[in-house]
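In structure tokens, the next block holds one chain alone, the form predicted alone.
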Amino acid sequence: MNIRRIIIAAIAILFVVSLKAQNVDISGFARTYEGVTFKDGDFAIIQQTLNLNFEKRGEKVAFKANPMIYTYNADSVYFTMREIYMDLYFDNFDLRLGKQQIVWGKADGVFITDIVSPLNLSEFLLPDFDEIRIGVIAAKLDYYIGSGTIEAILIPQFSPTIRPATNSIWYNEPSFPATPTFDWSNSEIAPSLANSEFFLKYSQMTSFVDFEIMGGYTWDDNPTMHVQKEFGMDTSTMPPKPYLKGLNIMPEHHRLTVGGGSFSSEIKGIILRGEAAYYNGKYFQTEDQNAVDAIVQKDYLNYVIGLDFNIGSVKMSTQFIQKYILDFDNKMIDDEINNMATFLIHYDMLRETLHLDLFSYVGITNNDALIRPKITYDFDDSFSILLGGNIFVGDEDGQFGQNKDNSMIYTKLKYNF
């Protein structure tokens, strides 16, 4: 261990001791996580994680800090501050300031109105969903009106989706008709009031239905790949013919205006859930070979309808998700209508110490799927052992089928404190 790591470790120990002396609540977990691919038997995942939560709550003020330290091999140590914020409590409203994760909507495993916190997709959709979201530096105001709440959010600094690194097994390189070069100069968004993101939501809980209505003026977390084409002339033909000599790709984030809502209601023991959002100003790629910049701007609708119910002691859930692009252009790469479904089965046994789960994404349009069985045994209240699988099947054109070589079995050992 080098001097820098010793100093960091010493500072961390002193920080924990000082917080403990001030009666700060400390909790978290330590986890080891390994995954082996079916195809080659290679270790696709070797990860050790230490997740810490420091919390203290008073009558008027509270704070939380959530640092995470993890390694991907014996030599690499990564640190991230997932959340660090203060809460201020008043008579009719609360104010949260700092880096925070914000969760909206009613859907499971898909993100429709849940767009405030961007996603870390460096490991595709495999991390737990309470870890896949990226904290944003924001000011969040909750104003209470009877049984309703108005939530207003200001994010002064934009954070994009984190994509897999080019050397990752989750990186799927797009195909281009010529060797591209990349110009990232337009991808940065400077922190300013004009570049801030704004979100507003009204939520209410009644005896019959819980619902939310939301709107947002935000940036697209995924950059549009603007393309500049360079043409040359083939003088070996008569007359000379133009040919595509090169591509200069310039990723750029664009503004989106989003409006939508969600609801959930219980009807005779069955929970009905729904969520929808209308996206205005989204840019899509096209296959138009004659266009200088092969993109078009379209609006689209994304929605989900779901059911949660029990059959005996087995808990089940299913969702249907559809994305529909309005005023569709046949030259677009995306499908006009994309249908997907999810299925969840959960069963507890042995006095709720053994948990059986099966969660699946099914790409109806693209004929592919991600099937995720797992079994968890709670050795005691603090220690659990998990054995699971990530099985990708189907057409390589789909987001799941293109990863079928990454199907794996994995295990997690987790200690909570």
Given for the second form:
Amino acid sequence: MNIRRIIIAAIAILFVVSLKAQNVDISGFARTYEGVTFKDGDFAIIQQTLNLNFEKRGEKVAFKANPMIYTYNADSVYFTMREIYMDLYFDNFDLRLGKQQIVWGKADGVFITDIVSPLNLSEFLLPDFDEIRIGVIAAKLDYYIGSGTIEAILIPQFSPTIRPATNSIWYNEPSFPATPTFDWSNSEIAPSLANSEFFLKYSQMTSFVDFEIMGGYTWDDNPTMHVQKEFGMDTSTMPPKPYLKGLNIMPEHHRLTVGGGSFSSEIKGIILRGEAAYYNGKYFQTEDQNAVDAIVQKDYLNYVIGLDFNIGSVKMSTQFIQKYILDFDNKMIDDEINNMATFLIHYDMLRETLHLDLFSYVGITNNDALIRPKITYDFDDSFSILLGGNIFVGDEDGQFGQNKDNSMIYTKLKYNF
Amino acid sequence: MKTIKIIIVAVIVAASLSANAQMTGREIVENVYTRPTGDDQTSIMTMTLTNKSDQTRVRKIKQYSKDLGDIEKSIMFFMSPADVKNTSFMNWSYDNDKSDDQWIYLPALKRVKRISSDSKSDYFMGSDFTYDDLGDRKLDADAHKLLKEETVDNQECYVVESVSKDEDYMYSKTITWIRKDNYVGVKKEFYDEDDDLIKILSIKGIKQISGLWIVTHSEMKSVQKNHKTVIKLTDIKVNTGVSTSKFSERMMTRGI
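Let's compare: the form predicted alone is above, so bring in the form predicted together with its partner chain.
Every component of the complex follows; first up is the chain already shown.
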């Protein structure tokens, strides 16, 4: 096993040397990341990361590959090719082919129209936002008209949201009234033209306002849980009574049609941002006994409004986010309206070598929050150390409060090259 | 923040040449502000920050600017250090009272973000230059007064005091030494609200390129903090016909 690893490492080194010889630009970072939970002092995170960027840019073509290697705990290695694509540049349009991360919208830390690249939530919302998105294999065309851009995307292979593994501290086991049996056979989407995802966006950058208008014919990144009840007969009573013996759950992804837009503008030194999307045909869980598979199809609206401003040299940002289910019925599991807010305070000191940050998600509907203070010190232009906390508070029914036991302090040492 | 003209304007540049002793402070500074700087410029800026322990940090930036009449557009591509590599910054500034439009592209976030230009007193990348030092200043934002004439490095200079009309401005006054022969500022002192000297900008090198005077080497020293920043421009090109499309979201994300 060790010999195999040595050979792989040797091949990798030869590959890097070969690329360097061809003037391929190589950059990236090495990082060690450890987190200790407040509750029991366990090392919830022991992670080492090597991120490599290989880039070659020309007048007409460009290439990028971004492999990442994570090691967890003592010896668990996870490799991912986060991006690998080719760019072709023409007079009025650009074409990008390959695995790529695509980011849309104007919101920070919430995903309203930013639905092209799915999310990796295996570590909840804690990774940096560039690491939380999953690259998608796509063909992306950008066509430029004046200060506007039309962007068209075809994704032939669907990628769902990555959820925490069942042995992860971020896995929250749902409670069921009976023993569930999962059948994942319908959860795969075969890559085909009929199953492809399509996205279209028009964006414009002007002196007064930047805006985007988007539409998508996509798959719901989160599977719908089709639930079928299995009943038994309790013969210990007279007369015998039926009882809920088990649940057969079939996760299945469904099509979603999404339309929306976003804008950003400066008014007297304050940046006003907004973003909204209308989701058509989303399936929600319901307790309605008459509902087939315990699901009901509804449309919903998701929007955010935000402000960025400075008080002296302190940079601040706040957002209000609302999700509103149309034609709501009271038997649905979700709330009709879900309100959330985010707050960010950022301050640079000591000639931008010491950075103080406080970011927070506040679940207004669920009375819970995730508070993330951090302090970063740059020893030099390459090496930095970060000390931070992830503090979950509030109602345990909320997405943040349910992770109360995972509140932690963590540190990251990072070397950029 | 302004790109190529950064240093030029920071020091207070050029003017119509008239060694008329009757000139007022305002007329001298007006000549500085209206000195031709070309329709477009391209250069690589190397910024070296040195602290009191003589430790240095280096930032390297490729920059383009273009004067479109009422609007001046500029774009910067950060080449080093590694943690800001491929970041780009775009600024549109206007001749009228409209505040600048600014955008930043962070490669990690893969998104061009509009940012507030209301941070003029912040220091640019930890240097001794504030965003305001690096940008164009409106002629009548200050009251200008000719203090005296003096010789600096064998060059005859006007010495002009400029006092901001905005009481909240970060400097109570600046004093600039402006060469009589070409109206290039060669030295500038910055004072705080107590009239204490904060910083001294010294021009160490100027070069005539395509008939235009370009500051190629400057040093800003923070006297109270014993910290300095040296800016050198290399690969300077003037009036090469930089395309207007250079100053776009497309180029910010694509990079150099």
